[in-house]
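The form predicted on its own is given below as one chain in structure tokens.
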Amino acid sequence: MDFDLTKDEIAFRDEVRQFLDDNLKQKTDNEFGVSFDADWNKKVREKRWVGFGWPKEVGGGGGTIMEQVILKEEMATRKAPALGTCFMGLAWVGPSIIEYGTEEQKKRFIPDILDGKYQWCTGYSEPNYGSDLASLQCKGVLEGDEYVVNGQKIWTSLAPFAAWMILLVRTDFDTQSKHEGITCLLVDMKTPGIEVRPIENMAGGRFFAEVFFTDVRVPVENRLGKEGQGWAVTVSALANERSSIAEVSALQRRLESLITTARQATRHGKPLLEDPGIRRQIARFEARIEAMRLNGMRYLTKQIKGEPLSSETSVNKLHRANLEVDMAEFAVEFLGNAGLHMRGSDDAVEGGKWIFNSLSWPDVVIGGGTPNIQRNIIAERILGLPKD
């Protein structure tokens, strides 16, 4: 692999660094406020860095693969705010609409996603079928120019806050393959018949929800792709979500924070970082993050060469989920009782962030596919093992 940058790529990297120098001005995470965020989002949107890899004709930046890597790595290294505020729209929905949507759908939804006018959620998993998405049973029946939807979704990311949902329904129950007969719909969450019941995690977060559909009517014009093409739309969406270019930098920052915590905490008058057992565990975390980085480079190399992409990104999704949980739980463990104090407590270490992250594990473990799903994908598509 040769990742030496070209002159144009170096110039772009310098442009990004100069922008960060001019606009971050040594601010800390706590200093980012509403006015700063509004100004930041306006500036990055003007530079077309929101949706940077999307085609220019739909409002994106038309950035190359390496330019996207440079932009995300520089932003992550400097702890800059996100590029855009519509998380699901940018990660899943937008790319799917660009690939499968009609011109009317692109004009209607893409500008709002880039501007972050509202949030999207993903209606994928169902009770009893969470690890087998293709077996979904939420039903969509075509009546005239509308689909009538009945059924339930669970672990629906961002549903308590979202204005729109990208929804998978089964429109044909008599297909030879369970991957057939699935259709993708874009659903206004204000449509009559939709009930959202938030699922609260142990830290008090409400990132996920159960969603119930009772005779919900969705116009045919809101179908994404052809009827029965929903599985292909979903595979495309999930491939975009698991790029993991910036996740390695984020995990490296998390590890730096963990090291700082271990250095500041003491036991018997000595910094915990001097404990050989703690140093060994930190070294293991560092090795796992490096393995994730190198695996990402493998995937990136295939992208640049135009080679067929496999499921290497499922390896990184699995790594990330495990690392997020393991690092948080390790910090809580070596901090002892002090690590158990939540936000708002005078005794909370670093605002209780480690126990909060430890208890908020569903946000990173379930989103985008559970570890068991990732293991099945790795086993079947990379190792060639029989289907589970």
The other form holds:
Amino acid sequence: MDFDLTKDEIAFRDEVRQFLDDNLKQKTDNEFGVSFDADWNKKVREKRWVGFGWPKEVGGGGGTIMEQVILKEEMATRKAPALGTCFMGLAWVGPSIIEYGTEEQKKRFIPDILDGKYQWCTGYSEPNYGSDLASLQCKGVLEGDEYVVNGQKIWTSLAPFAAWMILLVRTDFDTQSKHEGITCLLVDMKTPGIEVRPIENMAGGRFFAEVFFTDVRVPVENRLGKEGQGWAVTVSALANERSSIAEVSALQRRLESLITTARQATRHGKPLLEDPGIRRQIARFEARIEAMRLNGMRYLTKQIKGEPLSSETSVNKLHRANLEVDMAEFAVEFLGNAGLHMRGSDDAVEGGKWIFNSLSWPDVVIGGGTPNIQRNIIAERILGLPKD
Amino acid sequence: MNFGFTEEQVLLRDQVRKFIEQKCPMSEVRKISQTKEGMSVEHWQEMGQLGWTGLLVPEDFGGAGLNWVDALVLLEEMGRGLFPSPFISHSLACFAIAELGTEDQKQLWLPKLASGEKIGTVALLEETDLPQLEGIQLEAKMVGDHLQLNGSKHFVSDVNTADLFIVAARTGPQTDQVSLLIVDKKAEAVSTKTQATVDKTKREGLLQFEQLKVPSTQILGNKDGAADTINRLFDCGAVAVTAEMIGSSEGAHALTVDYAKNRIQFDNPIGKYQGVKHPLANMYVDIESFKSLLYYAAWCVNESPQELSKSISLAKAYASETVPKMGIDCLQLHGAIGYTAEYDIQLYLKRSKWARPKFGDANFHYDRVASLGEY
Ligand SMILES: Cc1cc2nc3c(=O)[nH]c(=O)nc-3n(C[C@H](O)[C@H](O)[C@H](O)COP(=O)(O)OP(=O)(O)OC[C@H]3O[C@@H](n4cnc5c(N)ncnc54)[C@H](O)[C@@H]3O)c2cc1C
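Structure of the form predicted in complex with the partner chain, given the form predicted on its own:
To see the whole picture, the full complex is given below, headed by that same chain.
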């Protein structure tokens, strides 16, 4: 066991630190860490730290797994904003295009993702098929050199703002298993026949939407991978983002912020942190977050050694889901009546951020596969229990 | 970076696992736990030949010169098999002498401990059960040129089989005026009393002194100078117990997963039902997690001592909180068969309770995380 860095890794870490000393003007306090600072975005792009783990040939940085970890850790320690602005493009669309795309597709899309020219959205879920994604029914029919798409998607995050969509359609309805016959298309959101209807969530946000397709024509050159290969494309896309396994900086920041809130708050006239129950619960959160970090390091070590990972990432996903819900709920509860007050109220605590968090956890907890589905994955793929 | 094991450690694990599977299957564990000693002398001698009894003893004194990361490999496997042995107590005693002993004391004791000829243990706790310096109230008074001990230490693991006790005693009023004394079981004023506990694969009890004279040559290091070592013994003890908890909870979990695959009810293996498979998935998450925390803590003992207290508190708190619940869930998922004396899951349930308070329960360690984190 060792946590030593090689000489090259140390040199790289120092380079990152120097860069941060020179260029970091504003820390982010929003938890998503988005940067609207054009100068920052340009500089990290020049460094090739956007898409840092992608191959150099496509414009990525060619960073090793360890270098990616170092970069993320240094950025997080200094509370620097995110690297790049195209969320889904960087998280899974780009990696899928790199793995399955044609040369033309790579040339056309990858530079724009790195530059953050526009947003991508993801058209997987349908009204009747959420967790059971592979049963999707949105239809694609090849006519000449175009796919004609008819059907509906739902919960499509960023659809109201995105320029492109990565879309799953069924091109074959007569297959042995539901995982066959699915095809992945890259769709220009301006194509005639696409209608986007935003959905408001309970916290008041309007980030996801229903998307309707009526005779939408998608050129065959925008198919990603082969016809019928859509499931494989999706699985590899969702398995991406490997170096972020160990990334817990957002949760660490939230823990710090929870401690600050508890330090400042009083309940019935007494400082909250004097209550051992409160302190213990915070320590309990800390143990989970630290366990996530170290689980991630263990799984990274496996990857570095070339051992296959099974579905271990579900372990941290479950922790994350629990922590998202529990930390916000804990704060709202201990703040009592003031905890219910939202932004704009004189009695709101820190702008009502905890009550807001307590209404926005579904982003993380449901968005990327629900906790029950993660439990199924662990039970079936790791423990070998029968499928239900 | 390598947050995993070396090739030697992987081999060591295989060796220990085979040893336990071959020499001490559950039937043997049951037999040994019915004996008065609660351990097998034969196994102990073999462990001596394999170099395990001297695992933490420096090579200069006849040991293997390994560290707690190596020890955890053994402990995980011992936990998995509920292997009855004074290994933890003995390793802590060796560790204390190696850390704090004078050259003469090391020469005198370490080779015998390393070979397994003598068994050591530590006697740290008293009736208050507080695993920190404040809990050490038994006074060792200076009388002439020696110290005198009168009273008793409680919850002394392997008190019945140890030849040698490393006893924590108070030698001054300040919190950190504490000393470690080497006490031979054969001394006249020493008596032991084994007490019944829930887990028959473990032994513990009282160590009593009646006007015991301890010459200065048997003070480990200097009088009043043991505070740091005692703190490290508490921390390393928690490392050892938590490492065993990894193995024992994996053992219980594996037994239950296996049962869930084979027990048919309503025409299906019960593991097909989510009321069964989801708790098993949750247990997997918890075991993986306190395992990662513990590995890091074990690494800290040598490589990052300033982080040890915090990191072991995170691990032991997590384990103490979740493992006893797993014991209960695993038993429940077996139905009535789990309640029988004949079926092994009950042995794991008992072990999970045994481990919970050892070297601090969850509340103790969460409190320490909070105070070390200054909140
Ligand atoms: C904020 C947010 C953003 C999203 N963004 C996108 C996006 O950009 N693109 C996209 O395609 N989708 C997106 N989704 C959809 C998301 O992927 C689905 O909501 C998710 O997969 C669950 O599907 P569902 O909502 O249809 O619930 P269902 O699958 O109907 O599940 C309902 C409940 O049943 C449980 N359940 C279902 N099956 C099982 C089972 N086999 N065993 C046990 N329990 C089960 C679930 O755990 C859940 O609690 C987003 C969702 C949210 C909340």
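Not measured: the values here are computed from a predicted model. Residue numbers count along the first chain shown, from 1. Just so we're on the same page, rigid core means the largest C-alpha set that superposes within 1.5 Å between forms.
Relative to the superposed rigid core, the position of the CA of residue 46 differs between these two forms by less than 2 Å. Annotation: Cα of residue 57 displaced by less than 2 Å between these two forms, core superposition.
For residue 347, the Cα shift between these two forms is 2.7 Å when the rigid core is held fixed in the overlay.
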